[in-house]
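Presented as structure tokens, the chain that follows is alone, the form predicted alone.
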Amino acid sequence: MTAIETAIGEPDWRRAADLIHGAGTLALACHVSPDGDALGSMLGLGLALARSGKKVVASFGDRVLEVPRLLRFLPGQELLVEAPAYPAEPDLMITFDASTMERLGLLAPHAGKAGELLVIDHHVSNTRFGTVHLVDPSAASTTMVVEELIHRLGLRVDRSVATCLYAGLVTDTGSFRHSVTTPAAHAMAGRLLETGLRPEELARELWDRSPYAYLRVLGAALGRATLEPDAAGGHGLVWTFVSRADRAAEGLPYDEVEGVIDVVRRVDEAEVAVVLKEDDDGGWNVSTRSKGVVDVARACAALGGGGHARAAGFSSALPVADTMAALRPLLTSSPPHLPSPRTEP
């Protein structure tokens, strides 16, 4: 592999490499409720570093450290530690796929006390909250930035590392269906496949499995879906919600409902799809998707969230009706000069 062209300056690449080479213990953290890109990028780099002899700890700042069922096949989970065991003031902390410090949850205070904070991400909404930044909004996934960093560090990408990186790549590109998919994304997939990983096995784990309870909860959510043809600047809005009571009735964990948005977004009559998901503490996490006319990242940012133009989210402590009342007027057509939208699961 040769160095790829990125939006990241050479001084930042060199500074990141120097910090990693000079660090004793490396403290890695991805965003709360990690998806394939967040966990895959963190574990991929963590494995590569650990196998080079580095001491590595990794975590995410949820109240309970529990890897989502769909991602439990990922290698490297032996690196994970609970938040109380995470270094309180790490010399070097590296974050993955988190656009703001708040997205680190319980680990945000650790980031604030880190001697150096290396932020690795691909969100255009990244707030540059670290001391060094490897942020490339043109990258299809954070794992693309991580793969380049691994190359620049002179580390090896074996099958286990490749599995982690590939999981992030395929989830954030929607199996190479989203507009973010580039020749560079396909080229990276080719390099990872050369390690011997089996894409059909990863696809089965990521998309072709669900408990029966998920069908019951999905049915309830679809049964209350609402279509508003005049919303989103007249381009149409479809939305629904999944309450914790829905999940409790079927014994379904919160992380199992992430895929509901991918069903709702298929509606032809709506430009924007929204799914509100109530977590175990009673808060609502809101996922939004756009087909390209409406910049949902801008709408979500106004409510304290962020993401990409075609896929973004935010959290709300308000009831469903009030949350939708706050979001609905923000779903307006994007200006003509808006850059080509990106998609994030």
Given for the second form:
Amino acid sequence: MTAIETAIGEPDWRRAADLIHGAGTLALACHVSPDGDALGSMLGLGLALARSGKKVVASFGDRVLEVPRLLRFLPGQELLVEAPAYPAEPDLMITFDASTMERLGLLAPHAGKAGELLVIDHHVSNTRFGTVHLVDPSAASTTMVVEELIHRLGLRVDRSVATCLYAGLVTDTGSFRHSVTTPAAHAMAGRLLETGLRPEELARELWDRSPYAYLRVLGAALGRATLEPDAAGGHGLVWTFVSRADRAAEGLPYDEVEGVIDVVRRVDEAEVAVVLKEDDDGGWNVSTRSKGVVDVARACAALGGGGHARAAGFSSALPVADTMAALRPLLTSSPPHLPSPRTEP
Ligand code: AMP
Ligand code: MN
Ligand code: MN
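For comparison with the form predicted alone, produce the structure of the form predicted together with adenosine monophosphate.
Let us now look at the entire complex, which starts with that chain.
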């Protein structure tokens, strides 16, 4: 492959490579409730390193270490270890797709005690919480940064590694539909396909299958979707929620409802779409999407979350109506001097 143009300086690439070459065990961690980019970037680099003879452990800081069903096809899951087996004070810890230390959940204390902390990410909001940073806000996915790192480490991208990297690339670009879909993103996809991976197989796993129970829960959520034409600065808001009672009635696990926002956000009359999802512990995770006028990252950050201008989220312990009451006034148009908004989780 050819080196992609990045916002990351040569000294950072060199320092990252030196740290990895010099480390004994590498402790990898991605953000909690991992998506395709979080797991794909972590397992992709993990597999490439493990194949080169490095000792690698990987994890994420959810209370229960369970890979979402949609992502169970990803290679490299044999690298995953539960929190007790994860080094308490790693010599070198590497984080993936996490914009803040808090996004590491239960593994945040491990990151705090790591000798060196290499942060690999593409969120513009990244707080640079490590000792070395490979953070490129112009990258469509964290897997784009990882592909370049693998290249610079002299490691091989075989079909398994490519599958992980491609999963992050297609999920974060929304199958090459979002505004982050650059020529570099397509060029990377081309390189990954050269390894023989089957894009139709990934697409089916990621988007084109679900249990029957999903249709029932989706139907309930869509049935109560509310359009507020005057909200979001008069640009329109559409929102709905999925409670744990909805899911319990159909026996649907929490991780199956991630795609509800992709249906809700298609509404023409709304600039902003919001889906509130209750997890098994009664906490709510709120997904927000905008079409470019409203900066949802700013709104979510004000409520303790974050993300990208067109795709962001936050957690809430409040009842649905109260969460919406807190969010609604924050959904205002971006001042014109803000950089052009980006889309992608
Ligand atoms: P989601 O709606 O869960 O797909 O999340 C969209 C994007 O919002 C993610 O990729 C993250 O960048 C960000 N995000 C979601 N939840 C949070 C949170 N609790 N804190 C910070 N960022 C978040
Ligand atoms: Mn992510
Ligand atoms: Mn990402």
